[in-house]
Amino acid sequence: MSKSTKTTITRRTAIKTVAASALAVTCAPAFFVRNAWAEKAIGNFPVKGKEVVFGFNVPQTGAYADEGADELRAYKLAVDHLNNGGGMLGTLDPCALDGNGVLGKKVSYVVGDTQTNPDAARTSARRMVERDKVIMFGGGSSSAVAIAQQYLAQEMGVVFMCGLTHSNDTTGKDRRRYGFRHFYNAYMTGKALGPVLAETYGSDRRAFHLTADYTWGHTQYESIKSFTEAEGWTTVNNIMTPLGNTDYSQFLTAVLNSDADVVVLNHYGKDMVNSLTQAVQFGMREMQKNGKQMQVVVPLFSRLMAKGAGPSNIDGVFGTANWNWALRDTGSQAFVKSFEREYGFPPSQAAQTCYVQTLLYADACQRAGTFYPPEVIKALEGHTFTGAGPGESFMRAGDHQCFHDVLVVQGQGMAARQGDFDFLRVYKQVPRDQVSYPVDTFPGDLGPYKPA
């Protein structure tokens, strides 16, 4: 064989080798190659071993423990579906998940207790990150807890998918690059509920607010006040009440001694159950003020709260919800059927938002082809999807707030109920574009993609 022949064969071999390499690159799973040059260690990235660990930090004690228990049920179901298929994996669109884990790794999880306390939540979350090496954590039913965890996530370079948090601050002044919220917020509640209250009770109303004294309550009060006053209502007074309070008699007495004909309970969880029950015991729902029937409003409502307060107390009471198990869209029904099959009863809105957020994070990793946090964050920012509830949802890049339809709901009395879990009826499904708002409505800074 001549030297020139050898040279020709060598070139052909080289060409084949390059072509084969190129083909291998094209066909290889994207997570082996995409932006690999840029993927430095951040948080618990890179993920080692055959498993990837998620952290679920929920209130197992405190005023929001009922919501926490349902969140945990949903998280366990989400992990099962990520590893074995089922549920919303068949309805989420687009969806890169196939029921074989995430990026070839089986998903496992660890659990913590926020105690509905920001300091306890940070301690629990830090333990998950440092000891258990979670690549993502989520959960919680308090905005103060969510915001505390969100700042920790930014510091440690680990993505936090908020659980149930409704304060405007979460994606407003306290927004963080490493935090994302699927749940709606107080401002969206005001936009959806204000017009319905005016249509139903009239524009000449005088409202007295009782408000949980922390970030959620503050922004809830400000939003409902703003949107009801825009409809012509007058705000008579507001009293801040401590979280976890059990006796509302002194606050309700102040309402009775005023000329208010509507009492707005900016309370959630067991706080709302106690305040609403005691308001009914004070006879407020049978009372006449200013020639009108006195009304009670619960801006943020849930089935768990309605069940706790009881059908007779919630009958006809207006509020809003992020989601309801009775919705008939394919995504909602896929989740409800899976949840009922596993636990024997339908899920709450807290469960739904935690389930959806877990799938959104996992899908973002799959689409990004990596667990590298900056790339996962970019895959979530500006992401539009369907199949996780009614209509189309949109995760805005500028503040990490998700926008979707919001429900105005009304408590069901005993006579109207059609089943053991039929506590709230959907009065109106308010389209996404009617509850959306400009990103600069609440100033804030997400911070960098790479933590300092």
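The term rigid core refers to the maximal set of C-alpha atoms that superpose within 1.5 Å between the two forms. All of these numbers come straight from a predicted model, not from anything done at the bench. Positions refer to the first chain, counted from 1. What changes on going to the form predicted together with the partner chain:
N83 is not among the residues whose C-alpha shifts by 2 Å or more between these two forms once the rigid core is aligned; its shift stays under 2 Å. S258 is among the residues whose C-alpha shifts by 2 Å or more between these two forms once the rigid core is aligned.
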Second form
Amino acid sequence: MSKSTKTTITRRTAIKTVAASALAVTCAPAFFVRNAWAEKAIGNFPVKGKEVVFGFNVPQTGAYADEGADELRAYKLAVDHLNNGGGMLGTLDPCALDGNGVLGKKVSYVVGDTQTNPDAARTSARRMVERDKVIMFGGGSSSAVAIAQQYLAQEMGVVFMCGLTHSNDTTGKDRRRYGFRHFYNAYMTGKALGPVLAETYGSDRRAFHLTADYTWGHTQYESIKSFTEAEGWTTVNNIMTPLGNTDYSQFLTAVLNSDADVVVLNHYGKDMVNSLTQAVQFGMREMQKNGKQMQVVVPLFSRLMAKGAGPSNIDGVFGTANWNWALRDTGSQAFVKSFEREYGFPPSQAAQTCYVQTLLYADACQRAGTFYPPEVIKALEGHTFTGAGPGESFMRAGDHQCFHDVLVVQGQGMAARQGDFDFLRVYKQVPRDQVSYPVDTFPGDLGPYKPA
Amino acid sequence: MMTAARFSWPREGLVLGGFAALVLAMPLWLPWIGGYEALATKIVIWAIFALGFDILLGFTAYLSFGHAAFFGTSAYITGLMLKHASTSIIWALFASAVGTLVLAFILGGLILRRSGIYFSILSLAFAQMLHAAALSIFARWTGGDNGLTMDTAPELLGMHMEGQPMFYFAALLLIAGFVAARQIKRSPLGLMLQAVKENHMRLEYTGVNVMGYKIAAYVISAVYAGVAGSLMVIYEPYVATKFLNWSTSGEVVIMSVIGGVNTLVGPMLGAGFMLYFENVVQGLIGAQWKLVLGLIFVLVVIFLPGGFVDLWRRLRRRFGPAPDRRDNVPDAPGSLLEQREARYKAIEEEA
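Form predicted alone done, so how does the form predicted together with the partner chain look?
Let's see the whole complex now, leading with the same chain.
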């Protein structure tokens, strides 16, 4: 400060000016920056720097490591397409993405291991949120893991895109505002499969269930039971089998000793491979019961499981799938082509759902014009899109469950196989309307847009 | 008591002060090596668990393979309290401490009658029974396989317990736990427990109520596990069924062994290492991290049977100053026994 006497600025005016400009400078962003009042920091918003980080939390170890590896391949592909274009970016409609990152920022990613364990998954997700500053995270197999992460997402204000989770609870009683599921669920499996089973095997069948003893198994059993009974079937019995069981002979003996003529295996992964193989060894697929050919049903089917059980065991066995690489629609084909070019084999349904979710999230940010989580969530809620698989898909606002066509598939025997990956034949593409259900079928509450 | 004779407050103050500084400053130094605040909190919580485990395994050599029973039960009690009763963590901590105490007395009374491998198997069996119960008959309360989910924000006297406040709360409990454990180790109780480890039969023949001491160690160690389990849920309002599973029991055993049993510091070091590896190094190594971790276990067990703490001792023996006089070894040169004999000799000669 010069002490020139010529200046007319007194100390008082100087202080006033300084105070006024300080006030103006502090408040300026509130008036000139878009939504500055509304968009307070939530989670890792605002995004700093030229990159935006996604977190991919997949099972790299444990029972679902195969699925996890495939999910990771899909995620890497999705990031590549977001940054450089390609894949479903050309087919997704509407699509605000231009293959040049998201909102002008390049997408980078970090990877974690859920170990197929909810606690480990949460720790790993926290690392991504706290240290790596991810704006969203996704992935995982197993519903327990997905649900645990969904609650964490809500707590921390970071959007979670569920990977492979088929339990009704994920978007039922445990639905969360910050969690979204593109994958279908056990209820939709029941709705799709029930009519097909009745058409093929008749409406007077007697079913015996073997069910993996955890949430997913329980909800699937409930769903299949109610939809087959609606078709006129009788449920003879259900046995809960321990998760990770290897010997199913005692349970299968109980099936043989009953008057059931259909056995439903509510198993997944290695459990299904074991139970189905042993059922075949018991001769169940050649047996006559009640004057009918005995049948085996595996409601949730996947290529990896079909491969494990072997073509002769799965030949003709019914199940459902979210997606199959043999689908001919443009979205699926664009994804399969780029996946095969990158990795040399077709993607699994786990890969497809993870890929689509990542694009959906990125697209929602682009459409919302911000990474601000509440706005992104609103952009995802009630969003309708095509070109990410067969038909039109709809992300319901009420429970964050995505509805789209679901496949009824049949195991492919050795004779009919075309190529090394042709394990499942698409028997029927069940339209979205037939698998949809009212939002209040399962009670639940999404919670607030802004975490406490 | 020889150890008591060596005790001095300045030295103790230095040890405790150094420990407290290291723990409290963890959010500052952990990020330098790729860590983050949540990891610091988790390390502190697991360190409490491992510290308590050392009171049983280190002091008495009773290898419990079922400490998840206390960790998990306490976690569930805390979760249920926070969800249904009150978001104040005082009540949750209190209820889970009481619950753990009761459970520890019951289980301890049942399984401490056996020792060695039988004790280990029994503890494992009871813990797995609790795990199975949580998944089946208690599934309505525990949420079964989905774990206990909740939407609560735990608070302490109106302060929201997350992030830094939570870390410092847990860190203070760990420091308090460490002080207590060192006191126990020096106390007559601690010496009795070491005696149980040396030869519990002989101790029994001298008329000591060995069962009482064993139960005391078991219950103290269970309370540590309970506090850790409770903190885990306060920190992350979610209870995984894994908390009750044998894998949790196994983890704390591994932490203790690779860190160094019966050193108090060792198991905590082991806990820090395990969590650091599982969460930071894992990200660098990728899918093969468990293989590398397994290899590290093997190497530690083969070449460093005393754990990480042993490495420090060996380095000091090789490069450091001359080792302390081993006062507690009767026939070591310069031991008290020898000094006393020398004195007697001098007296005799004078006479």
